[in-house]
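Heads up, the chain below is alone and in the form predicted alone; it's given as structure tokens.
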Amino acid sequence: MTKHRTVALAAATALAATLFAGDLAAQDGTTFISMGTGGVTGVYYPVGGSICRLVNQNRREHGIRCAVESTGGSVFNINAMRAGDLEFGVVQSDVQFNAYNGEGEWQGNPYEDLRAVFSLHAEPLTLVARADSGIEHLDDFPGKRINIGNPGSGQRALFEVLMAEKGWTASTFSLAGELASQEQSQALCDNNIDAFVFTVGHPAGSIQEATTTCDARIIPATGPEVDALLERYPYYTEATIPGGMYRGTDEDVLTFGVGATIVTRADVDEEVVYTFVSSIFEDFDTFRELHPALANLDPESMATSGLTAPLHPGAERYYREQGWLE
């Protein structure tokens, strides 16, 4: 069995176990919800765990139990929700836009039952290269061994957009790897790849792993093609990765990126979504302390910015009660 089939089987098994647990929980009056995130070394997984922790702390009162699932990332989460295997998912803002509007991965096949819940942290496209790779700029990538990300991940989707803008294909690189996010740092330090791409909030454990285990640095993602993407698509924004955050990168690094968002299905019960949202915002100070990527979040902006799918009625009701929506 190939590695990709093994990963797919493991993900399917985890989701099947979640659904089975949900059936058991329903027998005692508990509503079981599952949230797809990303790789365990990224930011989605611990942020998802933080969200579920706040939902679950009052589960005896509201009867909802939240479980976090490590998955292949944004595209996987959308497809799993569409199949009815997840109630919630963490996805990049561009993936949310494309799925709802039937563009990109979902060209001509819009997911009209996708609903927005709230936005989260910024996620810059982060290019990490070995110090001895000869890579100093984005234009040094051709001919190198690059991990472009696993199919179904948000970083793969974003980097493919950038590749198309620059006229690159997989054959542009001497290797176009498809490792999952949790595998790429070790591959870099084992000298199996020269660089990897990651769309992630900062600080990120996998970036810290790469830059402390071996000599690596963060590469800027700038140029006329990036400028064109920023002008064309409203969900892309300029971003800066602060200097000194990671070993080997002392100066600020300019790049661009998206935002992380929480989405759900239109058929998820309104009271469930309302309780899910209120569990976060009623204990917001605690939420912001649960992960460094959440530290600067603003509640009203989370409810009103970076969301392209329609708000779920449960989320909309809570936001109107707070006066965040007209």
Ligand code: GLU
The other form holds:
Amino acid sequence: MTKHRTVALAAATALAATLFAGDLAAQDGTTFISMGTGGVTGVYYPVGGSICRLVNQNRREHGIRCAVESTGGSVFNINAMRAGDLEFGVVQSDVQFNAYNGEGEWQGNPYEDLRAVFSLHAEPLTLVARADSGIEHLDDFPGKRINIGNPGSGQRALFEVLMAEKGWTASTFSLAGELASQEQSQALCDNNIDAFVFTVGHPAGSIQEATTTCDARIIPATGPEVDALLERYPYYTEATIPGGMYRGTDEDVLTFGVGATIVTRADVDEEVVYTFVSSIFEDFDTFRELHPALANLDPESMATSGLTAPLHPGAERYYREQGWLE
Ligand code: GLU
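What would the structure be for the form predicted in complex with the named molecule, rather than the form predicted alone?
Next comes the full complex, this chain leading.
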């Protein structure tokens, strides 16, 4: 990632030099911000691209240039922000909770400088199985070849919680794959795995790829263990993946899930976060139309729900001005 970033920065600098030839002040004054997302066929990556496009459209006024990185997902994004490599990240609401409170992956090691910016779309745990696999429910997973996700992804973190609740380990499956989200659909259609898990908004490119390339369907994740998790943790909610959205799945599918959120670091400048946030909310209709997973978003609830870490002061200032906070 460091290499990729260096290349991206070099390209951006070359571009700035062309655009502002002879205007060194503009070039020197540019503030670069990077946002960690997920795999290119997920929803984080295109949504992150849309956010950066909205920020960059007024960069001559504010001097901020936003760039998006494809990454391994939520857990990776938190750790890269903590290491100072990224200024913003898209992360699952459960991952935000665990990082800030020092639970789960961050047991005893809370990330106190994590700051919330806003929440985004719902992300149901989405189980996709080959039609010929004999898998019709989560409970059919034992003994099958399951892609449980790459370490660093939010789906891996969430699925491990579910596995523990069900008393499953990697050896419960005949294969526990660790492919990243952008690799799993091809692996499914090449018959290298029977099913994969993905915590993702809908519609997602990865799920469209799997269900149009081969016969695959979305299967339910319900049962007493899921109910126990819903009861125990504040960030899980019941979720439905609408029937008819993907080929092969005509009925609604019941599951549970989390939400996507944007986070930043306490040391990112207040003015930068204020500009970032206002770029989205001042052009909200454009933003909402940039990806179908964003269609139902409501600005005030994005600012006030699904967030665990304290709001960054730059975001808080904007929300107060809008009258969204008491
Ligand atoms: N929820 C996934 C994660 O946290 C990423 C989903 C996406 O790429 O849209 O890793």
